[in-house]
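One chain follows as structure tokens, the form predicted on its own.
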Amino acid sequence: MNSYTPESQQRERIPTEICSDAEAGCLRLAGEIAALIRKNDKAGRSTVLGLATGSTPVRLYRQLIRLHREEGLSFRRVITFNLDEYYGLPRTHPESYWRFMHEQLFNHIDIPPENVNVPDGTVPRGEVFESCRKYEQKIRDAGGLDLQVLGIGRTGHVGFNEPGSGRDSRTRLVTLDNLTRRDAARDFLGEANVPHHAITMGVGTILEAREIVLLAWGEAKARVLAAAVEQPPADSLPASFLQGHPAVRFLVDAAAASELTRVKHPWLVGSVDWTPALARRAVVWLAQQVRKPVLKLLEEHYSEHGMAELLIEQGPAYQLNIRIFNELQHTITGWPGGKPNADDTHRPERAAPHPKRVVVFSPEPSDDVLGMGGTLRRLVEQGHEVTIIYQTSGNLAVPDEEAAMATDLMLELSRSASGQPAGAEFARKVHGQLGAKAAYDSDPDEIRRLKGLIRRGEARAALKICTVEPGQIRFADLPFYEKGRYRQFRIGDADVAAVVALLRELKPHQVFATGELDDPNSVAGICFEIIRQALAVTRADAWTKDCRVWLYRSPAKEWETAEIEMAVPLSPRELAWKIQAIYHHKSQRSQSPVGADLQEAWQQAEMRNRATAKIYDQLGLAEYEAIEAFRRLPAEGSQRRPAGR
């Protein structure tokens, strides 16, 4: 392995490559795996692979299937060992990792069944230790792992090695962290259904692989990935133990890399090109570090924090402070659609035309009010023609209990009415299907339809608070979602065509969207990619020349302050209206106790909006109750940008 470390990566203890996107990273790794297999086949040796589950490696497995089908890559001499399995789940369970691997990879290639190894999650408790010992021995008998593929969880786990796992831990039964179980809740139709235990290879087992490649996509992994790469190894962050391996590397996308020092604070690790955007980010960071308003930053503050070069190029401090302060001030507007008949030189949105045709894309019902509920109401009240497009029905996220309550209500109405109300027969059918449905079975079409209707009703009620009329709501029900399930979504031509048709019909002056930095395999990430492709298709249309695309965020995280290009203040009453709108999405209310990372969505949204306003106040700008923030998509709409760039 090349021991040379560039200056910008001096803090990184693990070689980390930032790929253009997840597809490019998986394409590269699939090619390397294919080369390894062919090399070993030629030498008459087996290839032993350690494989991961979850959404992260799905695109890798699709590339391996493509190589098998299109380029004749054979897996007949490949032996695989999976990292982990939920304890207590039979192989037939839709969320078992044995089933996941067969659906995502093994059923589509020529690997012999006897070469596939997944920990057995069904062995009696008293036999688990021996079963794990045999799993380790089987790896050794196969010659050890040539290559181990990993993902990383938000707790820093690799496999199911949760915080507290030691460097020398072996294959064993573990108790899952609450955050890990919460992240799996959607797959299991509710956190209560997620197993509490799993069997996992240990950190020590993983470190015995001859080569390790960890994949990470999306901003949700950024903070823990940066800690694993840059902080000293610790039991509290199992992924950090990978630092001691002689042949380990991380392949990540720009969003997952966004918390690395070389990306977020490059001036701390070397000389930089002080672009206006980077200077703004650095000054905002400096103000937060020394806890001073921007206009009170002094020359010594810059010098003491590695930013003397910035002063030489763009100083003195007072002049630079005023420039950055003005830039931040100009992001604030109470007119998200532009203020008519006003000088818009320093406003984030142009004054004309007024009113504007505004399209708000929401991946699922609730994303719109969570991300921009206050701005939605402001746009409508200021006279713009606002259309909300729900890209998916969101029916996969509705618990069975909510559907059962709906059928009970419909059946009660049918019993109390003189005739048979419309829908009574449908309610009886769905009620019967819910009663007969085994735990975690996939929903029949009728149940998914009912769950979709539940979310439609919630969306209409929420938008009523935002003063959006029912006629301005569209339910796209994109095929990728209606015909798919989590971790098995695939964008099709029909998905892009549906969004293209809507854009060409509505010809918007403003588009609001979300999902740019999300995991590309998530619903939000897929929905954003569909919008991106649709914008590329319509790029030559006349209406696009006068259309701006604004990006909003999920409740979990706001844009970095220096990246905000439009900040819409909310009054206390407007914030209360937003929370009331979110509350109407009752089927999405969390049943978990409130705690770190366990707030309900309305609490996350409220905290995020208040926190953004507080930061603006601390930087010396006006004090507001709350702020919703937006960033513009580059005009070409063709490239993702890492946070903080």
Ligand code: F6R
Contents of the next structure:
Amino acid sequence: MNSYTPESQQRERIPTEICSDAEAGCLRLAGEIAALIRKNDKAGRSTVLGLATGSTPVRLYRQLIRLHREEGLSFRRVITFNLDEYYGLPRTHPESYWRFMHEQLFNHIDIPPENVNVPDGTVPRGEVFESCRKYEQKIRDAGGLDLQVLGIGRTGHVGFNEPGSGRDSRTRLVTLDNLTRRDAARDFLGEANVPHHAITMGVGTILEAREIVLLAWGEAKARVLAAAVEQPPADSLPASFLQGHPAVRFLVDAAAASELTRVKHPWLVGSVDWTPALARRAVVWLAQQVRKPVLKLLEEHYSEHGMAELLIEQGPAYQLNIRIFNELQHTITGWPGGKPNADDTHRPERAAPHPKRVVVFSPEPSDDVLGMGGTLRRLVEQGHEVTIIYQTSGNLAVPDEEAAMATDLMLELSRSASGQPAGAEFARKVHGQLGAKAAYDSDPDEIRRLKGLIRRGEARAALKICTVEPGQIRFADLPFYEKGRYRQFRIGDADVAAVVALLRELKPHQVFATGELDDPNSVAGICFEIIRQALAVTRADAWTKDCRVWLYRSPAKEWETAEIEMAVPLSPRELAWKIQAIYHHKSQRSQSPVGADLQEAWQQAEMRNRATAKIYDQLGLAEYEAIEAFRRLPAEGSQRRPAGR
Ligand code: F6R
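Alt. form predicted in complex with fructose -6-phosphate (F6R), vs. the form predicted on its own above:
Following is the full complex, with the preceding chain placed first.
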């Protein structure tokens, strides 16, 4: 790190910039790429770009297309080399990276086809080595990569250099990690369909690029990103090898940056403005570090952990301990909709009105019960008028086998009944389509409809356990999803209008939503953005004055303890009901046997809720079986987390 590195970033071994959001980051990088291309064009040189696939660069490519269309940016002298390709997939396969790049970028710009290079995933095994060698030679012949764009996988891979890849590795055939294959399962309509091998540029190949920019959006990347930036380089985390590069940068959003020390524990890397929220975060962290309940923290614990300044400002220790203890205590409530006729000064939710009109948005069927199944049941039991809105049908996530079982059942029914039930014709058609479908073909409308119906059935069964009446369930089937495919979703006016109409009809006092910290290109991320836009449209409506928006999480990740604003304890019985509810989302269970390190969603949810309860217990609050946690949506324009300096 050079002497200009701000104190707060001393631990960062790679310059990392936190952008306001993915869109802003992509806009910036697209502008830089355009400037590079124009500069080289002027000098009569070609520009050689290394490109990545996946969700991460999708918005970058949309920006480059826009610059081409609106500002005349020409790609005639651009030469591209993609990082990787699945091995064994023909170019025409919907998930081949060759096809991805053409659909997302090349078909929409003026790049000459001969300038496009993607590793060939179709060469016979015996020729792979030679093909990889030629790929590297071609990069060198083009003058080497001017700029390499990267994403990062949850395993820490760049390209498909999975853990274990050496710093000097070259373009080669690799085996994909289990976690990587699971992450790709949705795209391939089932984990079993995901190839086991890929061809990837090596770490050494990537490091030869003159400039490298790695992009990361969404909190799923936060942990691995922080390790790549702050931990010493190691084979176990190939992205960490980028640390040695003279011109590497990371552009990330706040969610992906959330595990960096300057964001998560800023007091460890410099002096901070001790806001109440930061003090709470630091005290909770300290208690966990020294394994003591909050009320047993001593002066020396504070000073030994870089928090003496906090004590000077807000101490003495015992007084601060009591304040934070009370704050944490006040997050706990068995009345997620507010306790009627009770003093609500220190309760997360207000007592009146009671009952409340509650709207729970669920990006797909199952997100609701996974994130807040126990709370949902309580809300209904406590007399609130709860409406569940499934924003999408979730049909893309239903494996063919499930659809085939459903048609079999319908056909069986039609045979046994005297007359032909109305659905028989439909079932026959879908049955035929499923039989005729080649692997990975996209689903015709009828199959998608049936798969959507399967998810509806599962959702109804799950909600029955949460005592939600069928009349309280809405399936919004938002158009962005019904007309789209993964990685090609685009929010349209009709999506926002549909959610606005629902909100205006239901006029909720409480809204529960999720997806705020997800990858903005994921279904949950897009669904959240639609809600955000709908709330902006309805901001002036009278009902919004009396409406609170609560956020719940996916089972994979809990709120930071100090960020929790409402903790709803679940009794052992309630936890069991919740698991049973999740269990009804049968089509969402893993399609192949899961390894010991990979869990089913219900297992994750159970573990997560138990873990949150354990933390509350360790902090000295109360010992519950499980806890579901929520926080309020921060007001528009306010920063969730200090973005570091
Ligand atoms: C893609 C690639 C991968 C991805 C990484 C992140 O060409 O090489 O390293 O960048 O797996 O994937 P997404 O962007 O889908 O989260």
